[in-house]
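One chain comes next, on its own, written as C-alpha cells: the form predicted alone.
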Amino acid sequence: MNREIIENQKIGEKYIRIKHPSGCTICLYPMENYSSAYALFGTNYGSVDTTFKTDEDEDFVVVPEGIAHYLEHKLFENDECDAFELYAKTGANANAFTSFDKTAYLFSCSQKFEENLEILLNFVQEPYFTDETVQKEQGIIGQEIKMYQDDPGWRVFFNGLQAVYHNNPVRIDIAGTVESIAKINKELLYRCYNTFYNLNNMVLSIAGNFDVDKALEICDRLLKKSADHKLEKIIPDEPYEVKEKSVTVKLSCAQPLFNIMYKFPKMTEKEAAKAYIVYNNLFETCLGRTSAFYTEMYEQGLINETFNVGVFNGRGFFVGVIDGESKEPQIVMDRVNSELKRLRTAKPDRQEFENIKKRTYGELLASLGSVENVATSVLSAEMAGISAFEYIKLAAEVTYDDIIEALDKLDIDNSCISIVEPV
C-alpha cells in the first residue's frame, strides 16, 4: 500500500494519502480535538463527462446530458432498503451532490463511524437498476428540472453559461433537459456506473475525529479490487470567443438579476489553481466590495448589496462572474469594463491588494477549522491532481505585479452579460 504525508510546515497541517491496492485513492486527515468526522467517497464523473471510452471500447461513447445526477439519485437504493434508512438508524446525515466535474456521496457523524463508513462503502458499490425504478425517477428528476427554470438565480448563471460557451457541457444544466433524461434506461446507467465508479477513477476523503488504524481495516475488507481500463474523457474544443454578448429573459422576480461572464482559454489545473487565486484577488482589488469603485457605484443606486466578484471554474472551463441586482445592468457592465480598462494604466490600490490578500489567505487558513470544509477541499484537489494546501500556498505567494499582469491579460471584451428581468 503506497501511503504518504502531505504537508504544509508551515501552517503545521498534514494529511495521509493512500493509493489502496483496489485502485481507490484514500486521504485522511485526522483532527484531534474535534467532536465530529466527516467522509465523502467521490468519482471524478459530473455532468460534463457525456463523450468516454475506456480500452475496452472501440470508439468514444456519447450519452445523454444529465445522467451522472440521474445515476447519483439512484444509487442510494437496492432491492431492500435505501442507505438513508440506514443511516437514520445510526442517526448520521447524509447526502449527496452531482456538480459538473465530480459525484460525491458523503455523511457525518458524532458517532457510529465505522458502522457508516461501512454503509458508504457498501451501498456506493452495490448499484441496483431496475426498468420500473429508472422510469419512475424520470418524473421526479424532469420536476426538479422544471422548477430551476423558473428560478431566477439559476436561470441567469445558466444562462450566461450558455452565452459564453458553444460546445463545453458546462452550458447544459447538471440535472439535463427533460429531453436528454428521457432518454436514460437502466442499460445505460450500468455503463456509466461500470466505467465511472471503477475505483482507480474515485477518491474517499475523511477528515475529523475518527481512528485511522480502523478506517484502513474496513477499506480493506469493503473495497473491491478494480482493473484500470484507461478511461478516457473528452471536452469538445471550444471557440475562444464567446457564442453571444447578451441574453435576456422575463422571470418573476423583484428587480433584474445580471451574470458579467469573462472567458478565459482551456487550462491545465495547476494553471488554473493559480488563475483562481490570481484573478479573484484581481476582481476583488478592482471592483470588490471595499474597493473605490464599489463605494461609487453603490452611492449611485446602480447596484445593491448582492454585487458579488470571483471565478467559477472546473476541469475544462473557466470564467471570471461579476454578479448582483440592478434596475440599469448593462449600465454596470459598462461601467465595469471602463474600470478594468482605465486600471491598466491608472493601476490597482497596493494597499488594497495588501489587505484582499491577507483576507484571502485568513479565509483560507480558517476554512481548516472545518471537517466539512477540510474533506471536501482534499476530495476536490485530489480531483485536481494538486494538494489541498495549494490554494493556501498560492495565496501566500500572489504578489502585486501577478494581478497586474493579469488584469493586462484579461480579454475585456470577451465578455458576455446575462439578464433575467422581472415579468
Second form
Amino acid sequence: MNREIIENQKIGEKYIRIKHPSGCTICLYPMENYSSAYALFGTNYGSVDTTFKTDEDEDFVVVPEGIAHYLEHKLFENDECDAFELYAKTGANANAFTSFDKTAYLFSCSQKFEENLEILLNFVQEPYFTDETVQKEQGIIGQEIKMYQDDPGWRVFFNGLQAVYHNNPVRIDIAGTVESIAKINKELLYRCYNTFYNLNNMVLSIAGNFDVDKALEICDRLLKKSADHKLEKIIPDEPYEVKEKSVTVKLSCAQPLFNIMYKFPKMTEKEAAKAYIVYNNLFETCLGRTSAFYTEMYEQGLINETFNVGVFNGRGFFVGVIDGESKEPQIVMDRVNSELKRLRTAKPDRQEFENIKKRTYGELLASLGSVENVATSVLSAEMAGISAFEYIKLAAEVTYDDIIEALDKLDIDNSCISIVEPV
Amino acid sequence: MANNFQRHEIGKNIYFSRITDPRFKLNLISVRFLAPVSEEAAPENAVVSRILTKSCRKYPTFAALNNKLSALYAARIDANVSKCGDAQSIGITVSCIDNKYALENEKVNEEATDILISCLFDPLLENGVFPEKTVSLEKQSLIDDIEAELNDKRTYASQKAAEIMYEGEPAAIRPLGSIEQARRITPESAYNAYKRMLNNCRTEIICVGCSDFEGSRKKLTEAFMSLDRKEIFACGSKASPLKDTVAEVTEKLAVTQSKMVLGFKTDCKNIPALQMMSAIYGGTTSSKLFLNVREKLSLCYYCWSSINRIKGSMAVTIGVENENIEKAKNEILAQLEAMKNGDFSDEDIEYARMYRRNHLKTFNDSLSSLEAWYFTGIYNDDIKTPEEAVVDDDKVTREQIIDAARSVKPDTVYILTSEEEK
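Please show me the structure of the same protein in the form predicted in complex with its partner chain, now that we have looked at it in the form predicted alone.
Everything in the complex follows now, all chains and molecules, and the chain you saw is the first one.
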C-alpha cells in the first residue's frame, strides 16, 4: 500500500492518504495530545444524485427524491441489531448526515477507538432492509421533514436554491417530501446502496487520538474489495440564468428573513476551490463587517447582526449568498447590488482586503484545532479531489487583483432573492 | 488535565482561572460578570455587552474594531449573555491564534488582551454616558434578537416551558429579557448597568489555550485594580419548588409540527446519579425514550431528556404530530415509571456510563467547551476535571439511579401546536 504524505510545512500539519486495495481511500490525521478521535466513513453520494448508471445498468436510472437520506437512516439497522446498540457498549457518540453531495457515518470517542472503527466499517458494509423496517422509518423521517418545514432559516435558503436552479437537483430538499419518501421501498434502497456504497466511491477519514497501524490493520481485515463498476452520475444541464428573480413565502417568524443568491456557471472542483476563497474575500471586503457599506446599512437599521456574506458550493453547484433579517429585504438587495456595481469603478479598499485575507487564513488555521473539523474537512477535500490544505494555501495566496477580477466577472444581475415573511 | 487548572482571586470577588494545554493552536479569554436576573437589568446588561464588543475609544467604529481583529488573523471579540439558574452571566470573550502561528511575528495574544481591556474599560462615551446613537442601534439589535427567539420553535418551546416551570422565580425571566423592558433602555440606564457590571458583579475570568496567559494575567489584574468595588451582588440560585398541581399550557401558532415540553422537579442532591438516570431515560440513542418513543412507535424524530442541576429540574422535549401528542405523553410518562420501578438492566447502566465517560472526556478537546465546563463547576462550587466527573459516575449504583428517578415529579406540560383544531 502506498502511503502518501499530504503536508503543509508552513503550518506544520500533515496527514496520510492511502488508496486501499479494497478501492476505498483512507485519510489518517493523527493529532497529538488530543483526548478524542473522530472518524467518518462516507460515500460520494448525496441528495443531488437521483440520476445515475453503472456498467450493470442499460440506461440511466431515476430514483425518488430523498432516497440518499432515507438510506442513511436505514443503514444503521441489520438483521440482529441496530448500530446504535453496538456503539452503546463503547460509549461512542455516533451519528450520520446526508448533504447535497455526500453521505457520511461517523463516531467520536475518547475510548475503545478500535472497537468503534470495527462497528463503523461493519455496519456500513452490511445493508439489511425489509419491508417492515423501511415502512417504520416513514413516520420518523416524516417528522424530521416537518421539523425543517417550521424552520424559517432553512426554508428561506431552500426557496432561494429553487429560484436559482431550473434543473440542478440541489433545488430539492435533502430529505425529500412526505410524498416522495412514500415511494421508497427496499428494492430501491438496495439498488442505490449497491450503486453508491461501492468502496471505489468511498472515503474513510480519521483524525485525533488513535493508532495509525491499528487502524490500518482493521481496514485490511474489514474492508471488502469492491470491483469498480464505472459509476456515472448525471447533474442535468442548467440554463445560465436564474429561474426566478424573487420568491416569498409566509411562515411563523419574527421579522422577514432573506437570502440573496448569485448564480455561477458550472466549474471544476479545482476552480471552485479557488473561487470559494476569492469570492469569500470579495464579499467580505465589499460588504462584510469591516466595510463602510455594512456600517451604513447597520446604522440605517436596514440590516442587523444576522447579516452574513459567503459562498455555498458543492459538487455541481456554486452560489454566492448574502443573507440575514431585514424589514426591507428588497431594499437590501438593491443596495447590495448597487454597491457591488459602484465598487467596480471605485475599487474595494486594499488594506481592508489585506485584513480580510489574514482573517480567512486565521479562521482556517483555527479550524485545524478541532478533531471534528479536521476529519470532516479531510473527507470533503478528498471527495472534491483536492488536498485538505488546499483552502489554507489558497487563502495565503489570494491577491487584491484576484478579487478585482472576480468582481468584474460576477454577473450581479443574474441573482435572485428569497424572502420568508411573518404570517 | 487535572493539574492544569489554576484559579486565584486577583481582586475583590474577581477570580482568574487558567487551563494551559499545548494541544491548542488558539487562546481564549472569557470575562464573565454574574448578576442576579431581574426584568429590568436583563436587557440592560445584554445591551451593554453588545455595546462593549462593537467599539471602544481606541477603535471608535465597528469597522475599525473589526479591521483590527481581522488583521490579528480572525481574532474575535464576542458577547455571550446566558442564564445560569437565577443569575445572568454577561460574558465578553476574546479569542485568537497563538503568536507562533502569525505570518509576520505579530504579538497576537498581547494585542488581543489589549483589545479586550480597551473594550471593557475604555468604551466610547458622549456626555459621560454611552452615545445615544450607539445605544439606540444596539437596543434595536437586541429587540430583533428577542423577537427572533420565535424562529427556532424547539428553543422557543423550551423557553416558554421554563417560564411556566419557574414562574415567580428569577429563572423564569428570558436570558435577554423582554421587549417591553428593552424599549425602556436609555443611554443613562445602559451606562449605569455598565458601572454595576464592573463594580458590583462577581467576575470570573477564564483563560484556555496553549499560552501560559502570564502576560494576560498581569494586564488584566492591573486593569481590574482600578475599579472601586465595595458592594458585590449575591448571584446564587435556589432550587425550584414543585407546583401543587401540574401546570398545563397550550399555545397556538402557525406550525407544521407540534412541540411538547414536559417539565419535572427533583430534590435529588446526588447529581451524578441524576445525570446517569437522565442518560438511561432519554439522554442517548440507546435510551428508553429514543428506543420506544422514536424507534418502536415512530412518533418523532427527536425526544430527549435533560437535567438542570441548578434549578433541580428535568425537561423532556419532543417534536410530534398534533394527533399523537397524547400518545407520546403517555409513553414518555410510562417510561419514567419504568425507571422508577427499576425496570432497566445493568447493561443500560453500563451503556450510560460509557456514553457519559466519552462525552465528558471530549470536553478536553475544545476551548469553548472547557471554558463552559469550568465555569459550570465554579458556579456550582463543584470544581472538578472531566476525568474526576467520570470517577464520580463510576460510583453511582443502581439503587441511587432508582432513587433519582423516584425523586422526579411532574410539574409542567407545555404544548405548542397549530391553530387548526385536532
